[in-house]
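This document starts with one chain, in the form predicted on its own, laid out as structure tokens.
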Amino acid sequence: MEKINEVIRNISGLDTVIMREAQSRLDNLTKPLGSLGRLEELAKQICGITAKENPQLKNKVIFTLASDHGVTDEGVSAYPKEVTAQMVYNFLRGGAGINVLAAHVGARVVVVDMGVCVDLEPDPRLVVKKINYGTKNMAKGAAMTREEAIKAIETGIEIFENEYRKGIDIVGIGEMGIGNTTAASAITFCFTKKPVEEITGRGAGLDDKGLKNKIDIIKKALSLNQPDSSDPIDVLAKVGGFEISGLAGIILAAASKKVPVVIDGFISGSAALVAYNLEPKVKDYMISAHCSVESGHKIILNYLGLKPLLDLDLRLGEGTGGALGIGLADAAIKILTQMATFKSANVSEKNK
């Protein structure tokens, strides 16, 4: 926990002086007051996060973390667990949704093996940080040991810090892991206490029978493991996933370095829940990209008090929504830094 605690100690509040200056400039741009709505709010938040009057979002990175889940043995997913590894290869070949959308917004994708259940073929584009060969079946016991949960968070911190040395101005987070909506649902229950039936969705496409089974398995895992909601590490260890733990570490590390972090969908949202319950100040560094089709995601956003930028019925994961959110963040900063003021453009202001 030493590394985690060190990072948490380095997370401070937003720079309110810079935010007031940003608001003043936004109010003097050649437009009616507040007429660019959420883009103005976003620009102001990013200024507060970075503590810069004129931040530049040149270095955009999306972390896509992959891991398997033992609970897939219980038939909670419409897809076999082999798809996790197959999709990692697709990421590396550049053929996935995240590759297309990341390229669209000018972001680089960092693909990480946090716990895929097979040894993947060596590839210089793949970061291998395998904690174990997938989690254990949470319906039969804890998904991981407490030590593994801590190691996975610290690995997320390490992954971020390694890329930060190359330059990062904004981060998006995403994941790949068959069965991970089951883990995310269980985590969401632990912190929000909303009924499992309200939190749990169809994931990658379960039918009604499959959804009922998934809900029953989540309830069984929660009853068996009794995760302690006052201890986020215990929640992760009992019902979490290696990729979710790693994403929580990335969120904490980004906040400690004053880097805005764009949260993707339901799985990334569950990692945000963990990070927030470890250190509530990270909330100010989060940008919610969108509201997922997964019912539990809206519950997470309400709990965290985050307002999503988009609502496009997305449910892919991988960081795809995060990529779109990064595009809007970039647009917001360009509005702030490139638009003329009334004075500089010799445009008359509103009548007093």
Contents of the next structure:
Number of protein chains: 2
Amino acid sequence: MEKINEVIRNISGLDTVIMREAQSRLDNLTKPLGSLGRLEELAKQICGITAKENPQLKNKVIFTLASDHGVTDEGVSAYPKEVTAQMVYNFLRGGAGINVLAAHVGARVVVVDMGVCVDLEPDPRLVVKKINYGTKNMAKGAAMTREEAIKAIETGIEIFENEYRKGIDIVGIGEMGIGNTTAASAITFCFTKKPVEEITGRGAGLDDKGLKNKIDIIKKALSLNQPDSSDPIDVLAKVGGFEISGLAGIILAAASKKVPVVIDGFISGSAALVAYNLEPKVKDYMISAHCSVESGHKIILNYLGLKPLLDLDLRLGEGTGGALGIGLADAAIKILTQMATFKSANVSEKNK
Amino acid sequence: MEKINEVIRNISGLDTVIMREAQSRLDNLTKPLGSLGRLEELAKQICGITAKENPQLKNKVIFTLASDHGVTDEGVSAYPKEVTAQMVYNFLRGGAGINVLAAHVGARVVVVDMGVCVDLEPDPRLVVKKINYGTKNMAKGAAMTREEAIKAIETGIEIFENEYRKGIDIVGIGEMGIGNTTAASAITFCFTKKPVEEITGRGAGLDDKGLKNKIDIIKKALSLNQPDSSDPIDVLAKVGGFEISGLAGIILAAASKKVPVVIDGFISGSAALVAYNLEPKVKDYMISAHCSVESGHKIILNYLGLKPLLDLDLRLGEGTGGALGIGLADAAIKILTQMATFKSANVSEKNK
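Got the form predicted on its own; any chance of the form predicted together with a further copy of the same chain too?
Time for the whole complex; same chain goes first.
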């Protein structure tokens, strides 16, 4: 827990002086005042996060954390459990959605085994940080021990810090784990207290019967484990997942190093909820990439007060929406740093 | 008019066989069915437009057409008229928003003088197709002659065809013209019949008094000129602009060559209205990039039945939103053409 506390102590507020300077520069660029809307807000936020007048988003990294969930024994997913491991191989071979979209925006993907339930074939591109062979079935007891939850968050911090040494200017978070929308819904319940029915969706494609079962299982797990909402570690331990815990660690670590974090969809959002409940200041470091089709995601965004950049009916996860969000952040910073000013371009200003 | 009619005759419906094949391929990629939402729809639409199973979006072109508007004499814009020419120089030097965002998505910008009211300094990068030195003041008579309107549309067709020879896989349309939201509102009224108050916005930044004056001037111009809504050429001639007419020509020409057209904001949208009223089939070739802050834009999108990809409070024009839309189209096509299938990646499919 000491590592988590240390990281949290290093999270400060945004640099408001730099943000005012950024606003003034944006107002002098050759365009009507405020006419690039949310791209301008985004540029200003990134200046405040990085405390740099001219931030560069050269090193873009997407962390895709994979892990298994014991609760899949209860039939909560439309896909079989072995897909988690199969998709990790797909990530490593470059055939998944996240590979394509990360390459599209010039980001590198760091694939991490946080707790896939089988031993994966060794691969130099795979970061193995297995906390355990999947979580336990939360419908029958706690998903993990408290120690495992702490270790998973600290592992997220480590993963970030290792990559940070190679250079990171902006980070996207993503995940893969059959069954993990069930964990995300349970976590979302703990912090938002919205009805389980409202925060539970079809995940990768459940039918009506499957959705009803999933809701029942989440209710059962919550009732059995009684997670303590005032203690985010307890929530993770009882109804969370290793990848979600690791993502919460990455969010905290990024904020402590003044790196903007692009949040993907519902599951990444549940990790954002955990990080926020550990340290509310992290919110200012978050950029919400998109609003997922999963109904719980909108509830998370409202709770955190985040406005998503995109609304494209995505629900894939992996960090795919986050990749598109990184592309927009890149565009925003280029606007700030590459456009001419009225003065430099000799363009007349607004009529007085 | 013969050139316009010939282009219109060459516009066919989308290739539905190719679209079905694209859907089937999308359904076999390693992701839950439909989980990339609107990116999947976009990929499918582009397959249908291009009639290609594996469309490539290598050559991306944004046409930014500039022209002046006589109606600026009535004080309808927050910026002085000379800004049109000044911004053309800014485009040519690469300092404007469109230069930055086009470069971000790998598009080239073609800057065209359709009717700037001064002679611009010769520049090999500037396409000079001046129809006249700005339109006439629509509050005092027709903005242009019928012959000029036809010539401006045909010029748009020519501009597209010239660039098409160098290669175009996707096109974005944009504009610059102080006063052109006034023309766009008047055009929007003609086709949608919505109250002028609802389709008129603050443009580059009018205050309340300026907005009221703009609404009065639009009403006066409509009442004086009585444009015939069943005749899009008459609408352009009486209350349009040279750049808007040229953009309508580009849309028609792109559709005739099976090239997707990304529509930017309100003014580009008014050109889309004109093109649609000349030939409704063009609608299927249009991709709406974003929803502008200008209130009339939403009305145009509803009229055309187009759903914008982005909603980022943009209102700059120039093709800037279109550039971001081209970036998303590129992402969509990469998803379709670069992702692995369940079979090729050895990933288990959904539980039956």
